[in-house]
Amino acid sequence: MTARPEGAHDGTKGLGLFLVPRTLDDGSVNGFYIRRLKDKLGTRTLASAEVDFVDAVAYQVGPLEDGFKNAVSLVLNTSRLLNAVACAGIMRRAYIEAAHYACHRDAFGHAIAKYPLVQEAIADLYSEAVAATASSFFIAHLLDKIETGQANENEEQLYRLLVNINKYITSIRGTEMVHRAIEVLGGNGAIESFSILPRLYRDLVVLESWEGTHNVLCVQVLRDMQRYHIHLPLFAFVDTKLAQIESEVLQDDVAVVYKASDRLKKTILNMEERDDSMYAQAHIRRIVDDMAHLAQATLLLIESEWELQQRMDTFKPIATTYFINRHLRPNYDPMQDEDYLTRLAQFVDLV
């Protein structure tokens, strides 16, 4: 926990980081008292409470002046990654629940999985789940390199950027996707005893706020961009990885992501040239959205390339195209896409 020692500075510089054990060496309970449990909307299996500390024993973690810094780097960044992994898992579960229900629920003489509107919901669920998984486990890979001393400076900056962006985008998409899954189940989707979806939906509302609200995360990204230019390693990573993709079937998507990267570079440059802090704060969420989609699309292309090279019976390239069309292809109109219905039906065939 963080606490401000007597006589310490105001603001974050005066916060120290402490470890407060539950029990003391003699087996007695430490000096803390639960004032009340909070009646949360979701994540009820993990209690949240207001706690009073009276003569509690605490152990200082690092120098006092580095308390807030250590809390963010050692605690918040790790929990933001775990929060994103949880969101990715919930999206996957929502896809499984909705897809299997759609294949067994008959309406008007057919399983509802045969209807395009249901197929589109299943496609959204699957593509967002694999994108969240790709970005979250890539960040875990970066963290492993950092903790084992193998990461370079660019990778450390890329981690600092993506861990915040990814927590933001996976929680937003998670809530959106569970809502889509509930829609597939219709009235049954709102019944607590029928499926896990209502609980997952409530949990995700909490996951959206845990470890940093959307606004806090986006403003943190903005500050890091302004102070440390940590968006530059992202563009370098995207350009390098896209250049390494050789599969012919992926080249059209690669070209779209390249162009999306160029557009985003120009958008950020325009924001920097305006040198208007209020303008930047007003629009940073749009920029974070674009950076998240750019990173996830690149990682999906990397995974698709590897699976194609291994000659796996993979669906990843189709899901990647769907994701890129949905988020990055300019002026994409499904109504003008002659392959759209065929692509939707393939998502149901996965079940």
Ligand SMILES: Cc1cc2nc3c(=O)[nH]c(=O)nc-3n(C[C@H](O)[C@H](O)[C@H](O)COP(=O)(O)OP(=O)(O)OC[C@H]3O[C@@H](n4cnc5c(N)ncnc54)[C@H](O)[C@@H]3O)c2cc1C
Contents of the next structure:
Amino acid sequence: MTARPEGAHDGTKGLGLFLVPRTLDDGSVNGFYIRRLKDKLGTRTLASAEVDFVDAVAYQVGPLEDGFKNAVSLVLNTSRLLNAVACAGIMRRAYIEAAHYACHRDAFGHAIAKYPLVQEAIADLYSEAVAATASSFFIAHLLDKIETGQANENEEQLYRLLVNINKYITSIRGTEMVHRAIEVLGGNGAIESFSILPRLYRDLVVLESWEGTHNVLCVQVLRDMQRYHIHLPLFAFVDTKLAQIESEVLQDDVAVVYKASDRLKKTILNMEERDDSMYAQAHIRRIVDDMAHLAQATLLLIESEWELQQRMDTFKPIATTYFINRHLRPNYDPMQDEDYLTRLAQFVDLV
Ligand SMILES: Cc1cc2nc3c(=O)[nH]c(=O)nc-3n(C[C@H](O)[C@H](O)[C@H](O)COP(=O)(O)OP(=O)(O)OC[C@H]3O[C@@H](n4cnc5c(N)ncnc54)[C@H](O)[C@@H]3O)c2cc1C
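Given the form predicted alone above, I would also like to look at the protein as it appears in the form predicted together with the named molecule.
Now the full complex is given, and it begins with the chain already shown.
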């Protein structure tokens, strides 16, 4: 935890970082007292409390003046990744709950999985779950490289950018997708004793907020873009990886993502040229949405390419196309897409 020693600076500079053990060497409980537990909407199995520390033993972690910096880099960056992994896992669970229910629930004479509107919900759930998994595990891979001294400066910057963007997008999509799964379960979706979905829905509200709210993450990304041009390594990564994709079946999607990347570069350039802080803050969330979709689409294409090269019986390219159509293909209209119904039915066949 962070705490301000007596006489230290105001602001974050005066915060030291400390490890506070629960029990002391002689087995007695350290000096902390719980005023009250919080009555929370979500994460209720993990207690949150107001705590007073009185004569508590604490061990200083690193130099006092670096306390806040260390807390942010050691705790927040890791927690933001773990938060995203939790959201990806919850989306996967929501997909499994909804898809299985849809195959076994009959309404109006058929399993509801036969109805295109239900299939569309399952397709949304599956494609968002694989996108969140792709981005979160790529970030875990980058962190591995950083922690073992194998990352270059660009990869360190890419991590710094993506860990914030990914925390933002996975928690937003997580809430949307659990809600979508609840819809598939109809009335049962609202029953706490029927499935885990109501609990996951409540937990997601907390996952959206702690470790950085959406706006706070977005303004941090904006600051990093202005100070360090941290978006440039993302564009370099996207362009390099897209150029390496050879599979014929992926080329149409690759072209869409290239164009999305170009559009976003121009949007950011326009924002920089205006040099207006309030304008940039007002629009940064839209830019972060686009950056998140660009990164996730590129990572899904890389995974699709690898699975095709391994001659796996892979569904990833279909899920990738669905994701890219949803988020990046300009003016995409499912009503004009002759393959739409066939594609939807394939998501249910996966179950
Ligand atoms: C269950 C739970 C457990 C928690 N556990 C811990 C813990 O163990 N340790 C810990 O340190 N913290 C913990 N937190 C705190 C949590 O990280 C913060 O609540 C969260 O980061 C939001 O900060 P805040 O509550 O101060 O909101 P505020 O910063 O007051 O934000 C309120 C609103 O204003 C917006 N906002 C704020 N600044 C800006 C800006 N510059 N531009 C635009 N919008 C802005 C926010 O996005 C938000 O919508 C926990 C929170 C919860 C709910």
